[in-house]
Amino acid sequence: MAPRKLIQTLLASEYFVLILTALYFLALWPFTPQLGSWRNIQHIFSNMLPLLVVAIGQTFVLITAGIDLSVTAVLALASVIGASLITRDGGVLAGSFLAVPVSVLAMLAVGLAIGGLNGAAVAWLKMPPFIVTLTTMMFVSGFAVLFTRSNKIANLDPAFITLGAGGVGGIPNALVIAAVLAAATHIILSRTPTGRRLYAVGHNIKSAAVSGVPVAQTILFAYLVSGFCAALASVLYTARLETGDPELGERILLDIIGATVIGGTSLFGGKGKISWTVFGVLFFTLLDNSLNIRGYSHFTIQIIKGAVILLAALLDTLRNRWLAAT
Amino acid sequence: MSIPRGHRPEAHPTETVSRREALQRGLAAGGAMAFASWLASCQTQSGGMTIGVAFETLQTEYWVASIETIRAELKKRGFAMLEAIADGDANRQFEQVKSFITRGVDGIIIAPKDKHTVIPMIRAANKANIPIVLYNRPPAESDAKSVTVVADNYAITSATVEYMVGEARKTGRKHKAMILIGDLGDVNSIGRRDGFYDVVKKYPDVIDPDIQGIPTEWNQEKALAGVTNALQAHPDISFIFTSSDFMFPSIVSALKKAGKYKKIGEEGHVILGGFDGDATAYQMLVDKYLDADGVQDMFFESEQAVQAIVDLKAGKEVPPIIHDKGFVIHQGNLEEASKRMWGAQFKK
């Protein structure tokens, strides 16, 4: 094939960011060879399972055109939640039968709640998202250093730290949690008439309401999912450091929304898929860890990520304007 | 010379396209001659041991010096350092961690976020048996090995709160006192405040009892704000220390508002202690505004964290927590002490 036609395809190709990793990853194994490690790879896998779970959910926010930025608070808030009702130190669940399902379920309904009240202030009161989701996690958040007084909760039962440690036959916990989600979520948005009405929502919400797509229910299904997806994560995350945190996930908010527009979902709504956030979370964690692994400096790493991901947004816009051209 | 409207000339096609081209091979070129050279400087360093440092933070001074001061120690040894700073992000920071268990380190040394979520990392290195030292923060208690450097913060403040009250006492008259408290999920916060407490409680002819505690979670906005409501509610206070020298702006922000902000000898000046030893702290006792400051001494710290690794990696015995005692400096000593000040010598 012609380099012109190859690059042609590359650009039209639905796998475009897998390719820039495969490519990055490639280009870079010879001169780190850490890189291609077994250990190297599974800890790829396992460091971008939490942010693939929560970007998720960001992604059905995208895809109606708006955005969620209290998934940050939930992540703290159902942490704390959760942890204070399994830490050893006395948490009313610890050494039951019941702390783990009790305590992932009460972090679930932590995320549903918020995600619920952040929807209805988008579909029903007609609120700015950006506005809505900014109070909203500054509310939570503070909430939830209040609850906890700003300190952590340790020594959580064991049998919820597998949740982010564990595995069965080999197969750890997180990547069975994250995959199911990745494949319901997947099935949702491509083969059911929600899914459907999501995309035409974030394509043009007067056409939508036109044609009958029910679009209040449908953003608030968006930020419900939204929700869900940033407790579940917050398992994750709780689980790995053994620690319910008032402040955790404070500081991931860019690395969430980046991951997913980099994967190619469109900020301005409409367009968006599972397998897209799939790539631009993996790129995005090879990303960190090639330049950890490098043991570069933290401000030479804060340029050369701002300058790939400047460089992933430009290649993506330069394709869909050529995609849109022919 | 002007040209009609809608008789500019075009430019040839064929000289368009292969401006274009030319435009495009050289940004190729040039985009490939980039990243082949960034490809090259990604050849391992080669000799002693490389030791990955993982720092929680670098936003105060005290975290800046002291990674620097780590570079300095391990230079001087040979060794190789990988660095990693996490943001404040706990996670990030297990990452890191993990990341340089992948690099194949010869020791890790880390300022970890917490004590608790420093824990899973611990683990980590140990299951992969590289020796891991904490900076500055325990760890919570736990069945992970590690060895924890850290300054005696009870120790170190209880001497400058000491020679505060000296201070205090030459004046004659009973001083109402004021601590700024850091983060009590921190255990550094915590023998500091102690620390403070239990000096002042030994003193009632000199320190009025009822003692104003501003907690600010290591938090400058938040130490304005406390500082600034308590001169309102109480100004008669006249003895302030605080738990980090990073919270000196908000603190001389809030008694120059209250007019309070007098030299040592000055007909109303506030006693004034702290504890770090950083550039602020020093060019106010250089100025005269500060008493005393009880000082890290980041040097022997970076030392002994180094020194643990290399010890450990030779299978010797290290007690899990090396104490630093620092040392209080204050106006009678400040000339020989600043020589041991980090915050000094980095001004200088």
Second form
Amino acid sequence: MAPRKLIQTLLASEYFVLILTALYFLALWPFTPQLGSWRNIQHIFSNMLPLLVVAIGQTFVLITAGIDLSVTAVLALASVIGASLITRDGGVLAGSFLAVPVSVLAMLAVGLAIGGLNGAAVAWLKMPPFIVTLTTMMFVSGFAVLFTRSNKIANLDPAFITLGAGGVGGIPNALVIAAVLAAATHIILSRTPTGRRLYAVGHNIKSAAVSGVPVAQTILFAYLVSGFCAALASVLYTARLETGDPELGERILLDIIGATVIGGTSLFGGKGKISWTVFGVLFFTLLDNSLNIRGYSHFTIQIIKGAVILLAALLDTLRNRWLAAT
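Return the structure block for the form predicted alone; the form predicted in complex with the partner chain was the one displayed.
Here you get just the chain by itself.
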């Protein structure tokens, strides 16, 4: 096969990012032996799961040609709301058998409420998704800090902590939660009318409306999913860290959007799969892990991540142009 044809085949392949991840791992392993240790591999997958959950929600929004910058604020507010209910240092539900389920439901309600507000503003008020979610991020982030006076909430109910750190039969609870979510959202996107409507809106919103697609409801659904997934990820992060943190997720917005885009979900809308998001999150988590092992500073890591995301966006543009020309 000619080199040009091979490159085109790889770029068009659904497994391009997975292949890239494997090649990156194999290329770096000889120079960083600890990268392939069982403990480090476990650490990679442990870090990957909560990020995957929130990235799945971002996938839905990007498919509609939108973007949700408020997910990190949802992570923070849901974290402190849930933790404030179950902390043994004066939590409202401390010691109650309802503590864990009620706190989890409260956290998910926070995500759905914020997602609903974002979706309503974008769908019915026709406001730009970037501005809407950026404003939401600023307001909600500030409120989370104000709510706790910038203090973390510790001493959480042990039963809640098991959601992020525990497991059954050697299988982590976080893995079960992420796997169920991934399977459910894959079915929605690939086998339901709702999934087809999401892609239609992302391809061409005007054509979708003319074809009878309920555009506003479809956009609202995408942002509700994003808010729900961010809140669910907050449950996993908070349980894993054993602390309600008003600044939770502050530094991972780049990771969330970057992993989703690197996986192949188009910034132009109309294209994306949950499996692609899984591959993108795996690559981004491996990249972050390897750079930390190599001892790079936080600022250097951010520069490299930014360059990788820019390259992914460029590849996305080239893919669209190439597909349009063929």
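On a predicted model such as this, the values are computed, not experimentally measured, just so you know. Residue numbers count along the first chain shown, from 1. For the two forms, the rigid core is made up of the largest set of C-alpha atoms that agree within 1.5 Å on superposition.
Undergrad: With the core lined up, does the C-alpha of residue 28 move 2 Å or more between these two forms?
TA: Residue 28: C-alpha displaced by 2 Å or more between these two forms.
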